[in-house]
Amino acid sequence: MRLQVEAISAGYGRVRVLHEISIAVDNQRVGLFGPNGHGKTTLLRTISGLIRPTAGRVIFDGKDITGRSPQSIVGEGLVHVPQGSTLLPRMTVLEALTLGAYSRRAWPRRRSTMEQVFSLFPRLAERRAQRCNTLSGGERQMAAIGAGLMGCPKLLMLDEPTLGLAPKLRAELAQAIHAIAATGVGLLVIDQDIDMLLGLCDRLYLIEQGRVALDVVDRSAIQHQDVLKRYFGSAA
């Protein structure tokens, strides 16, 4: 699996957010971090086809997917779990997970994938008949990631998966993300939890003002305090 984002520019209307940004994911776990509002979410939305770039291209497994529909991109094995709960509220957990397997490549494997999701998130198995709008914030995030996994991704993109969660739930979800990585699924993760990213990712990109401000290929080459200094402007 290889994702190449080559000199992508994109934004909203006349407002440009990304400025010729380039990143790569090669069968690995890659983290994006940086101040809010500097283009991280826009980058994932552009890769997944929700935003059409004004310049540059996105290559996934040797195919140019620039400008293709989100459904087509999911069919190639590139799955995006957006920030916040995006599940249909009146669906049950089981229905939401099943919907995640709608692509042709995922549908034949839906039963075995469902078992894997329930093994990863036992709480979802307990609440399979429960409506999504009655789940806690942490459970909704588990269900959203579970629905993403139902698409049988080669690369799973997670936007702020631990945002707003209590420390115990954050740690539980981080452990599950590590388990997903151990299965060989590629990961591209945005998160404010720098410790999680440093412990999970093989490579880190600092995104500032819609550009790559720092590319850390060897995570052992940068220390936690260095990251905080770049992120917040001073060591914490």
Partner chain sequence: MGAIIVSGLVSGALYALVAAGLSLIWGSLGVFNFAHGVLLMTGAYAAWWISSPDGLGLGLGIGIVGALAFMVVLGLVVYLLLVRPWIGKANAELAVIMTTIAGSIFLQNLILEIFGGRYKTIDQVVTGTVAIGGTTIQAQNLLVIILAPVLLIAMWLFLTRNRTGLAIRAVAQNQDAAQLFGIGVERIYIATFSVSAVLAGVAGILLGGLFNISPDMGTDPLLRAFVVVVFGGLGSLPGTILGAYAIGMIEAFSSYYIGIYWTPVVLFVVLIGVLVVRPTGLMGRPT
Second form
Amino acid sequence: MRLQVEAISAGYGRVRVLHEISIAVDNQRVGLFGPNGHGKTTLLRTISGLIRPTAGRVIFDGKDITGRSPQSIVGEGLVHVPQGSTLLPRMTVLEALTLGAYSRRAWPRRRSTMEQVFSLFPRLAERRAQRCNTLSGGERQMAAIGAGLMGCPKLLMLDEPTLGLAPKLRAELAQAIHAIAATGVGLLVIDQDIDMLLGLCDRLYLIEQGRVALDVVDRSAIQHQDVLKRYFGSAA
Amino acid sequence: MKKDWTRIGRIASIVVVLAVAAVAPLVLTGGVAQNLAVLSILYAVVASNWDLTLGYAGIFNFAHVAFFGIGSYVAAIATLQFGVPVWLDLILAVVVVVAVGGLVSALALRLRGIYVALVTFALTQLCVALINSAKDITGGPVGLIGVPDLEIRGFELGSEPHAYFYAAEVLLILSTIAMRWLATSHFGLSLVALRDYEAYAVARGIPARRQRVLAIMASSIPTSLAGCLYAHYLIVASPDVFSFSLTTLLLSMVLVGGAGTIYGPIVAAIVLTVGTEGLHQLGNIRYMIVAVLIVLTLRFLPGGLWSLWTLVPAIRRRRATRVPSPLAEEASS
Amino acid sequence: MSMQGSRMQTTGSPPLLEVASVGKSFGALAAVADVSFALRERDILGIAGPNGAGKTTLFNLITGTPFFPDSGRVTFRGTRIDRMAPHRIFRLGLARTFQKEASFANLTVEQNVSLGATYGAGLSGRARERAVDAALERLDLSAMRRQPASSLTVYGTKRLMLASAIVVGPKLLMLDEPASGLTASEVADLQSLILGFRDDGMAILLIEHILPLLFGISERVMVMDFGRKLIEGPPSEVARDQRVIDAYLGGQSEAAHALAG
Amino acid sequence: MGAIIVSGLVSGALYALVAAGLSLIWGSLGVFNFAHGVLLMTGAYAAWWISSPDGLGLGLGIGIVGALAFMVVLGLVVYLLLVRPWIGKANAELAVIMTTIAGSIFLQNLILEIFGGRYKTIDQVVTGTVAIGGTTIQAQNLLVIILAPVLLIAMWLFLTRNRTGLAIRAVAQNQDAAQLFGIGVERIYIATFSVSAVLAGVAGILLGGLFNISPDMGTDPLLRAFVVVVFGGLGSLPGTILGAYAIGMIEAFSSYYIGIYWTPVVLFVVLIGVLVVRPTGLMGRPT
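Switch over from the form predicted on its own to the form predicted together with the partner chain, please.
Below, the chain from earlier opens the complete complex, with every other chain and molecule after it.
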């Protein structure tokens, strides 16, 4: 088991967002979906060490990484690409990618990794001298994922990679994510686009109110309509 | 029942404060002691006024001590250079300081946070520069000496040892009543609202800049009067009142005493003024001790000395509905 | 097409709120571009769209917090408000809530509402007390009136934000994702509250990601994408629109059909 | 005219060194270090004590190196004692203003206790005069004029090429993202403070070679640096440097043509003028 989240509780101040949630990521691609504000992003932030859980354990590659600093978790090869448009607004693409390889494990390999990133996202190579805040939405997303790859991840966590992208770009990005998965990097992906998740992932978790509301292990068994009903049923 | 006790407690503390105020000048008769008392009371006025804008409104107005200094210079210049009769110079000082405060804050409050601190700080420096460059009127770096005594029907306050002591006390009591009244009124609540969440406050009809400018103007009134009394009492107006060290001392009174309480800075003004004077024989080391105390207070008692009071459980319960110090927020959660 | 739609609707009575070709850019990014719509009294207009489509920015442009539009006009009750300070806009009867639960955490629940009454409606004395009591009662906050606002739950804070808005009797209530982070029963409660406000004579402008709520109570829905208005129309029509499905609903479209149909 | 420009360049260079340090800390930590002026003074004293025959007498070279090494440690101490406990807390801005002021009171009086209030002098790094065009320049002045830009360019290269330098900028722009890159924010804060303290130390040593050194020698440069960072915009290094030279020049010209006492008035008027037009300074970003 590559990543195992065992009964994690976490939140911000007095507000508890995650309630003893458990998920598992084997050598497979796992998707998280569910309504906004129900804890998907908080879960990733807890796994990557930005938030300290109040209970539960996170185990990565057999090591207990609960409560460790984000720095040391990145060092283990668990890389989180956060949601949001611009990672480092006033840095060039080249600088941002270089920084992606900051961890001791990735730094010596940064040149060869960058070649790989550029071959995956040729557009980034063209834009390498440009500041991140002048990039288009799709390019920003590519830069963010590219910087994540620079960390030489064993498991890559992507938070809404297709957010705010037009359908064509979305398809393009989904293809790139497939290509990343094909290299053997594990994936844990949050997205609102269920079709994309269904095409990409072997396993899906529906997260509601900080808990796993549905765990779909066998993709062929997913009744599209059922999932959607479940999704919208929460408020209806 | 509980309410009765609250009320009795309040009346009792008012009686105690008034009794102490009445008796203190009669007890503290030595020249040094009296001097220290008057000074600490005037500092208490300035620090507690500053608390309205810094603690409640969260404005980094570093020109507050300049209001005190301008007050003292208006008194000195008006009486010495233009022969304005005493008492009238007090009114003049209030008018000038309120005007300066309003103008500067209207400009400075276009900015936010640290920029406000830096620009208002620059204003204080400007005052020193103006005093130095307009020597003929201000006396330059030496200052103005011989500010006339305040008098009532021929009775000179300086001729009676207790008179300035009482005058300073009256100013402090009136100023404290005014500041507490302002701070707990809807005006004060609006300042706290703006401090805590400006976008939300303006979306509920609170005019941000106007409220803040008004707060600064209000806080400058007793402060300018304290400056006048200071000049009349010491008979001098000196550019030292604009120094970085006085600003630092008064700021530490606000923060060590407890920002957002009005009372805290008064307590700290007395403690710090008397304390640094009491350690007189230590020379410069006393400033080092004060510096360490400031850091320790901010570290371990972020609500200031006044928050010690709330460690008493009964009072803490009552205070739960009041406005806590901005620095104490994190500590309580 | 959508422009025509809104014009047609405005021919009857003069609109309460009219937004005409409003735009705002941050550097190279056009956060809101050429958005127009109109709202009559007691209208409920829902606004949907992916994150980052410019919905909240549009709210900020209408209420002047914390910036003004680069281009276009906003008219509320016949008065131009696109260059007006936010506190004046509130006094005209346009109240908004914020996406993040906001409160004046250091003040009590009652003081929070009382500030709105004082500065929004110029009330004082008994009139203010009555208005505050009524608003607290309406949002079921009377029991907590003396507690500090920071002690409220998420839904409690959201209700407090509504109480401080309705205490002045606004003509238009703009709600920015009011249901995010709420439980199902709280969403249901919120829904009846919103409909109640409408019945009291307020128009509602609602940004919401929880589609059953949005499609359930809106008379019309506007979908935004990339800062632009994609479509505006009755919920059933919007849910079937191919552009909306592509840009926003995606896999959710079938469910949206079911809901709208 | 030549003399005025030289004086403006010297002041501008010194202000740039001082203000760049302030700006760097503001950019990454969002706090303002009021102890910066006292750091400058301490650097000068350290260099004097190590180099002067009245102190250790090890000569100027070792004095400078030793003083700068000392500044690295002092930056660390200031960060750990006066800044770190408040980072991320409510009102960190105000608390750190106060703690750094307290720290500067402490250091200033400590120096006064140890070395007394009498003026001291550090040897000039270079002596003599140089004639350029029609103007005779003190060699030390020329050194300041040349060295400051060299140091600032070195700092720029450090911030754009070096792994740690890039990390400093990353932390300033987006702390969460920086952490997710594996950057230890704590280490970067320490590095930022140390770099800033070294810049203050360099300014102190250069200033000490031009004027006497005394416990309050840091006050004026700090006050000028305030004007500079507001003028140029906090957190923007190019803005800060531009602001520093602009202020240095304005000061030099107004001292000559209007009078030295009126110079602060002129500066204040210029400052207010800039802020009315651009409330975040010439090149600053909103906070």
